[in-house]
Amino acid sequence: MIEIVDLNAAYDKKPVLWNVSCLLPEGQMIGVIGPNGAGKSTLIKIIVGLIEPLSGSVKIKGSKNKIAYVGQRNEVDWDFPITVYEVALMGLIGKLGLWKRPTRQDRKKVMETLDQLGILPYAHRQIGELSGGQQRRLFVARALLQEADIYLLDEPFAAIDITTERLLFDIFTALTKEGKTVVVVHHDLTQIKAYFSYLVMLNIHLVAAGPTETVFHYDNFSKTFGDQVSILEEALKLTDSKKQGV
């Protein structure tokens, strides 16, 4: 679904992604980890087209219009006067455009996504008075709305609530088995495993890609977060647990 070719990209001629090629399937839920300043947002924005790399490619198959992004809470400002409802209807703009009015039915699958995702009664509060995973949840409805073939998520489970995080990962994982791929930037290591089919691992150069199968073992953990042992032993403990048959 999507290729990457030898990208690179730098902040203020600081190295952020270098030398990164991978190819990312279709239909599978992809997460993307690594350490902070890894390049794990950044590779996202540059799929999306929010930011453009100093070299190289990403090519995608089928329309790029076809891509949902969910960004970090950071970069969403809270006090703007939008409803719950109204950003929700900004997922039907590739369907409308900019002037045409929404039918019944399109007001109809916007409340029937919000309920769906559990903030129905908040549908004329504004934004910023939801709380974190609400915020998260009304952005994701957004994302559905927008009916894409490929959805990329910049850490949709940080900050949440565990009830959150569950109903979030069922429709991500009911979106892949529609045949969408679902690309998810995650920090949560002990969730690997769990929560994805494939992985990207990253920090800096690309450290590996493939099947959490293949990928999720203690050589490309220590590569991919260096001398951070204690966050290894905790990510590497549910593979272990499952190899004692705990």
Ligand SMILES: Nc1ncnc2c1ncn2[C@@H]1O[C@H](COP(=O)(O)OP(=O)(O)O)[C@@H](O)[C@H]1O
Contents of the next structure:
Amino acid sequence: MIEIVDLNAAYDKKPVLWNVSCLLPEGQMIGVIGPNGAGKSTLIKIIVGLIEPLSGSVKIKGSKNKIAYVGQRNEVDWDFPITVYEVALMGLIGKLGLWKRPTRQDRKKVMETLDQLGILPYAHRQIGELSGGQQRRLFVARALLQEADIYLLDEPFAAIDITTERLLFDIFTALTKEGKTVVVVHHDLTQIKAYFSYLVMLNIHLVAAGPTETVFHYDNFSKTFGDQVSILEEALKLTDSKKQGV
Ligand SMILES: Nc1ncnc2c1ncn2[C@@H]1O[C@H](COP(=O)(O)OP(=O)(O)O)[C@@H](O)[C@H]1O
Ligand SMILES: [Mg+2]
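For comparison with the form predicted alone, produce the structure of the form predicted in complex with the ligand.
Whole complex next, starting from this chain.
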């Protein structure tokens, strides 16, 4: 479980998180939703420990080493001269230490994980040669190799093909069935009910956090997304009809 208490964050005095408190339960698919600039990435980075908040605290039950993080696509230098295999291998650094050579067993584990994500044939390509979907698969592979208890992914489903989206969703679901916690910053408003058992609705302030069936309603949506609400009305209708199998 992750306990967030009275979190405040700002860049150059401009507040991006304001008194945010919530609990993220274990073993669930948790969606963090909100408009652009809502502070979603900042919240995730504070949980991971990449950014210091102005005030407030994040308490994580268990070890901090047990967190795997996948940032937004634009946070990676895709021209960096590193191969797919090498990026995946970095997932084992926590276990190996920086200077220890991987064993045959480690290399096998990396290859198996690349295979699970369908990118083994590209193992020796430079990372910039992959398609957007393949790049996302690679960073999920690296996260899986960390064998974390908590997975934090910033917009893993943004701008990818539907096959990759399904594959990743199935992998995340399997993780939660093993009792792991998966926190996903999410963009697509139509998949919220289908994907997440728990939601954090954020717009600098916390609008709501709780089980999707409790917090996913129009009122919270308009508080979260403001004037984008007409789109949201459609989104809500769409997800409801999907749920009823219409
Ligand atoms: N490194 C930074 N320096 C200055 N401002 C930033 C920085 N990162 C994000 N911001 C600003 O903080 C706000 C929240 O950003 P972010 O957490 O990335 O929101 P989201 O992920 O919900 O789009 C935005 O207005 C953004 O422009
Ligand atoms: Mg973001």
